[in-house]
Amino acid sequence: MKKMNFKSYVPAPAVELESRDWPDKRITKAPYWCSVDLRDGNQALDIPMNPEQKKEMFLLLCDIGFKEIEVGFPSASQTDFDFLRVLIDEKLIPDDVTIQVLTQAREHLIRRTFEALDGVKNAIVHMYNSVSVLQRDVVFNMSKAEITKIAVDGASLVKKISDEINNPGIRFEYSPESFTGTELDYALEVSHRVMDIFQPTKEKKLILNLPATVEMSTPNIYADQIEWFCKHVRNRDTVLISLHAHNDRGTAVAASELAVMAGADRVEGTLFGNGERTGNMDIVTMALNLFSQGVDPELDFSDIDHVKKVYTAATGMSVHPRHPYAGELVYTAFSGSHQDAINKGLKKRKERRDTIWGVPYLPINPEDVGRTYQSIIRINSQSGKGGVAYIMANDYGYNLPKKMHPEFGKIIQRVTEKLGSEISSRKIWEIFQEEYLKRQTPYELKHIKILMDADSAHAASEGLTTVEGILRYGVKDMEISMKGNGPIDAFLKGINAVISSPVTLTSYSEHDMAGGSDSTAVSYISLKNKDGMECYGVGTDSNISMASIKAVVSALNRLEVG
């Protein structure tokens, strides 16, 4: 096997902090959220969203509760320019929503950006320029002073035009792009120079966005960088420290969570992590992570399937089936032990009427995001008896006795092992019917009459109940007539009088399916033969006595087949 050339890579440098406070912090309040789906997310699509798709996405983001939405790069794209004009001219922007537009720190782009914003009520002009070591050296071949001048000149023009149009609803954001690849003291220096231009106040704060444009380190180092910056930036109460993490290492959510603990106020990201390369920070995951800790995410994902539907239609992207909260499979369990634990947890929670969520293997209640328990338990060859029992109870109302779980579980497992794939709830139900309810060979009940004797003095010596009937075995009809202490006792005595190998009752249970006097009764009976083999039978009928008789015949047939 060829050895990978790991020696061509170097670890990200550590951050020197006199004290590191973030590890002891907890997130107790949601950050300010900004969706960049319509800009960063859109530019990463092989087929960008058309105007109608962008409009539908914008309305979805508003419905979810985003108060800041980056809608495009109007100076670089005519499509983005036109879309922004539609939002403004058709008055589609809610009064409590601020749109955000991106521009490079270049004069003609800045002027075009303000042209696109004409008439807007609330907007953030987000200006950026690359400041990292690699960008300065490889892309621009510029010194720090030259890079700083780009930022200062751009900020000066943004401020000048803003003063000229005198729109108090316009705020400012500056990103030292590729912050995580920049010397911290230099990123701070450039940011201070930009602050000198904008002169932020407590009432009108400047957003300083510190992006992990490329994720270059473990999440703790990003947190260290943010904490260092928060401790060293001057007039901290006049700026909002914002995050914009990409997912190159697969840890953008963790990095953003730790960076919020380190002092960041604001988080930019996208639904389901859409974005360049491996994507942006996934706001759905981070928001619902907060939710799972009892923190109000201040975003509404109570109908996650609707969010997925709009997102996939607008972007053409899919949501991974293992996405932590929205994936098709995340509220399911295939493992038998997991299924059993979930089943017991749900049952116990219902019995206790718990208000605090606590079900094994389910970190949140699926109902909180608009999902149901319908498909929590799914069955394949790795599944156990608990999962099968859950399907029968939850989907079809059959509360199988616990002693019956292994028996039916093995029947299903044999089928799934043969199939080599998952088995549907409907197929499990069909197998149950064929195995327990519809089997009429070798014994078939042709006729039955149950006579109840209410005379207790007479019953003490001769039994309360008489059962008369005909049981067919193959082509032979056998007459049954026997008394007993109830229908089951009488029927079993009658059977044992006519069959060659007697059976004994080992367990009995019953329940109704719907409640009320006209509900269907279900009876579960297990019988054992002389060889020690034991099988369950199941019977259903509007009459509980008849359901029990049918269950006896069901068990008898299953014993005969073995």
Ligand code: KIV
The other form holds:
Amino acid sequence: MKKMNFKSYVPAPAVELESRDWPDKRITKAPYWCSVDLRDGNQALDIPMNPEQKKEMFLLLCDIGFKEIEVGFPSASQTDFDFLRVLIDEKLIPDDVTIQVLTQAREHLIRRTFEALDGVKNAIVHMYNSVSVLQRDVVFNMSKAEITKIAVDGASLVKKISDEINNPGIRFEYSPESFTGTELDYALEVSHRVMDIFQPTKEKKLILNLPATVEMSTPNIYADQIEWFCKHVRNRDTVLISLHAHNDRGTAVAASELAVMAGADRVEGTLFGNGERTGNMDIVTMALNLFSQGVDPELDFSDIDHVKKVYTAATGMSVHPRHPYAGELVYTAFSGSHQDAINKGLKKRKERRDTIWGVPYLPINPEDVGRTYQSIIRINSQSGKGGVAYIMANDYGYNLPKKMHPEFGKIIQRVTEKLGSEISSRKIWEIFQEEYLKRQTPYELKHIKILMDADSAHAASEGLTTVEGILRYGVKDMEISMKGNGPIDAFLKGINAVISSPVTLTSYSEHDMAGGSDSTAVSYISLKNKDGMECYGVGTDSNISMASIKAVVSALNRLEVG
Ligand code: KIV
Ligand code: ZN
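Instead of the form predicted alone shown above, give the structure for the form predicted in complex with ligand KIV, please.
Time for the whole complex; same chain goes first.
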């Protein structure tokens, strides 16, 4: 086998920090969020969004609560230019939303960007140029001074045009692109030169966006870089430090979280992490991570399936079934022990009326994102009896007695093993009906009459209840007429007098079914035959005595089948 040549890679350099404060910090409030779905996310689609899809996505982002939305790169794409015009001309931008547009630090592109922005109320002009060691060397073949000049010239033109326009709603963002591949002191130097031009103030801050254009290190190194930058940047209170992490190592969310702990104020990202290569930082995950720590994310994902629906229709991308918080399978437990624990957790929570969430294996309450409990438990051959019992109780209102769980659990397990796949709640219900409720062979109850005797003296000697009826076995009708301490006792005595192998009652329980106008009783009865074989029967009826008698016949039939 060919060996992978790891020696051609070098580790990311460590950051020299006199003191490293971020590990002791907590995130206690949401950062300023900026969605870059319509720019970075859109650029990464094989078929970019059409104007209608862009509009749908924009409206969704506004509904979710984004206050800053990068809507395109209008100087590089006519579609983006036109879309921006639609947003402005059709007055689709809510007053509290600021749109953001990207431009390279090049004169004709900057001029075209301002043309696209004509008449806008609030906008961020986001200018970038690549500053990294690698880009300077292999792409531009330029010195640091030449790269700095691109940034300075670009910023000067942006400032000049906006001074001419004199629109107080226009703010500025500068990205030293590929920041994480740049010497920190050089990234700081370029940023300071750009700050010199924009002259930001506490009231009108400059956004300094420090991108992990390609994710090149463990998240702690990004956090170190951000902490270093925050501690060294001049007039820290006149800039907003922004993050823009890509996900090449699969840790963009972690990197952004640690970098917020390290002092960043603002986070750029996309829904479900769409973006170049492995994507941008996933805002859904980061926001819901905050939520799960008791922090208001200031974004509304209370109907995550709707967000997913609009996102997939607009982008043509799918959301992985195991995507944090949003995937189809993330509130589903397959393992029996997990199902059992979830079952107990949900029950205790209800009983205790807990207000703080704490259910094993469910980091958040699925209802908080518009998902339901019904889909939590699916049954496959690895599921335990607890899962099956949960489905019966939760989906159909049958609280099977504890001793019955293994019996029905085995029946379902046999089916799932044969199928080799999971089984739906509906199928479990069908099996339950066939197995317990609908069995009419070989014994069938043709007719039954229950007579209660109120005479207690009589009752003491012979029993209070008389049961009369006809029980058919195959084609043979057998008459039953017997007294007993109650309908079950009388019926059992009656059938033992006519069947070939007598049975004894080993357990009995019943409950009412919740819901519906007339309440139905459910009875669970287990019988044992002379060979020691024991099994359950279930009966339902509006009359509890009838439900019990049906349960006896059900158990009798099941014993017969073996
Ligand atoms: O990834 C990146 O560096 C970018 C910049 C343009 C901010 O998308
Ligand atoms: Zn990017």
